[in-house]
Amino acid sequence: MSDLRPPENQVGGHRASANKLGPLIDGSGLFYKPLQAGDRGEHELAFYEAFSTHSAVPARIRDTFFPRFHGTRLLPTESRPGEPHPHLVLDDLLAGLEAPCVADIKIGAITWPPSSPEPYVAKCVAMDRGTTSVLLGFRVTGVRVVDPEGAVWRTERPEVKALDTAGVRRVLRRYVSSVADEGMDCALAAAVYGGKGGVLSQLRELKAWFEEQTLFHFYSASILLGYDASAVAASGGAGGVRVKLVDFAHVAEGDGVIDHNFLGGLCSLIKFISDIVPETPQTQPLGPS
């Protein structure tokens, strides 16, 4: 499988290298995520196995908002020659986008499951309090924007860790602004965030499910936003906007209780994005008064 390579559009997690395991893509629409060490990898695998066949999960929710699970595969690794490592085989969520723009947003004011050991809880508490997770119910972990000409703007890890509320608002505006502008014109906000099939429409559909579902509690999971800058520029439409949930190493049983931690963060994100859309410059004539 010599065509495997690290995804260029990765904005969160560890990037694959000669010394480090990381996700890979094969160019045919599949994404290979290394099984994490210890319980995390086993938990994530168990979640995908249970979720992909769970009769109580609506097919619309499963097919629209979650990566399709294709089992596991042992892959050779540069970091450990001769020692293949198990990988989750999932859909490549950005496959088919000519100029993919991506944002990774970790949801929830609490990012550790109830069964976590104390040292891990302390680590998560420090991170959640040091970022916007506790205050806003979510934090931005990475953004990459590319325009139709190939110019790229992306956040760096120290930058996103230091984001305050104003910084989060600025980055969410930057995500739907033209790269060439070097500023925040929000030129694509109406097409990407608003309208039928836009980010807000999809987030609200997801919210409606979280207002009812009591099967799972999602800790430290992220919402991945994606759109095709080329398609948006060409049509002025939604440009293949995608809203997906990713990262399930810390999912817990819902036990009949609504996941208020995730739902609260999701509502907060919807509010932040809703505040951006009306700020978009009016591009269409209003017609005769």
Second form
2 protein chains.
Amino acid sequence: MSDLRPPENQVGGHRASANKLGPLIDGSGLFYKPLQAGDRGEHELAFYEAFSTHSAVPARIRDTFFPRFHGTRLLPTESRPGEPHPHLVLDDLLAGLEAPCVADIKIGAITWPPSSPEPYVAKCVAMDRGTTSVLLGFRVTGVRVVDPEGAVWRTERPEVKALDTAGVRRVLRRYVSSVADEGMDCALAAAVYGGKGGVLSQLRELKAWFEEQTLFHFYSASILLGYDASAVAASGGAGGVRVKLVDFAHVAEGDGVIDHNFLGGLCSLIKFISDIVPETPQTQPLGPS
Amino acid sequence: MSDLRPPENQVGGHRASANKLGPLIDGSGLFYKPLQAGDRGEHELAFYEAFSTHSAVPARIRDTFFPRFHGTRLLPTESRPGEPHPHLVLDDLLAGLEAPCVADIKIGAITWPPSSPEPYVAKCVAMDRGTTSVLLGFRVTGVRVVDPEGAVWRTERPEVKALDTAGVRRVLRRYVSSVADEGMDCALAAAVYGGKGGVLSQLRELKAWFEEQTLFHFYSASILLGYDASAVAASGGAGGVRVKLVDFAHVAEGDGVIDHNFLGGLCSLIKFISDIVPETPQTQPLGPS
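Having seen the form predicted alone, the form predicted in complex with another copy of the chain:
Full assembly next; the chain just shown is listed first.
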């Protein structure tokens, strides 16, 4: 427990400090997310409990695209000594990456569950219009790139909120470019976005599930992308690419309807990323024999 | 010109009368849609002009899924004698059907272009939440079914606005059921929704285009379904199934982004319809030779 610390590579949400609750890691591969205030924390916990045991969720989808859930734990907090706070215990999605590069992308043109009260809807609509959510079906909420030498490039909060379409394209290129290269060389695009096991192939597998699944509507959830810049530099291969859904405080029941809002945004993200990496064709046309 | 009359099978929009402008047909296969007030009419005209000559729109998509545009014409109107009104001249999408059955489905959880002024957004959000648009990604705005003997079943306005998820399922079953059968036998589901040239196969072709096209965002547009109950009864075949996009007063430029909002709603509609007709597999698995 003494090793608990805020993750260095965090790009979204509050950072744990003397004044604020925030996620912690312990170096053994676990990630502790403080239960959010109001009913959000309870709601996210209820989702993890339902999802992790739901018989209609394919094991392959759960294991590939979601953090594993290990229950909850009361942890002491810096901000309120003597008042331990409940935390969700999850897999640390970036564990084992030597030079972890991460992007957090909130999916969906609509970020409010349909049952939300009117003032919350109005607030979210204003935010969704003020960012790229309505226009693109997603918004980038944070990106952090490191290189094997430890140089770091990251988005700052006010700047990332103000991104327009061109800015989103730039930052998605920056995510797969050498940190040292201001010109955004996209040197890692083929390895990270393209190819077998790359981001695009994983997003397309996720899309196929969203075309069918009617269990959950993932309002305001994010897709977290991760890869290891050191592994990519060493092998040129996919370098531990991860594509994970996170942030489930606003998930609603699907009730037999697909999550068209998440699916649309996911398709838009796929198009943006495929515009960056010209793919090699997956199958060759057959010539005359 | 003397044959101009309101179409019998109209299910959406205003019906032409002594007090109101509404669409007219002339029996020769043309459909005259009065230009709407304000900038909506000009906007829809501008869309038809841009779309019908756009080199990046595949001819197959334009011809299959959109009404052909024949320019505009000034027509006398009952409501204001001596003041001819400009009309869009389009193909009558139901021409040639002996017993035309039609469904109008407004696609998208969001029906307002992102550039809309705030009061219009608030009005649309309220309407989209009050109907099934936000929940399902589409709403049914009208259905009319006739049988070869001329019996008619149709939705009424207040009732169709109040449909919930179960109501949408019912009305999509009603659309392919015998008029005389209150139990909704779905007798025509396999012929109209399933099979080669059926609604599902056409919607899937449209979906493939929407996964790629970044030219237009079709806010508040509808998919019009049509088929001929007489032809289906006679042949058991697809019976002139039509799948067409209509109503383009709120189309926005795509600017390199896919129409994730229309695409999401389209995928949801595909799922609803495929839940009604259990399809025969399109390809047989290969056995050992």
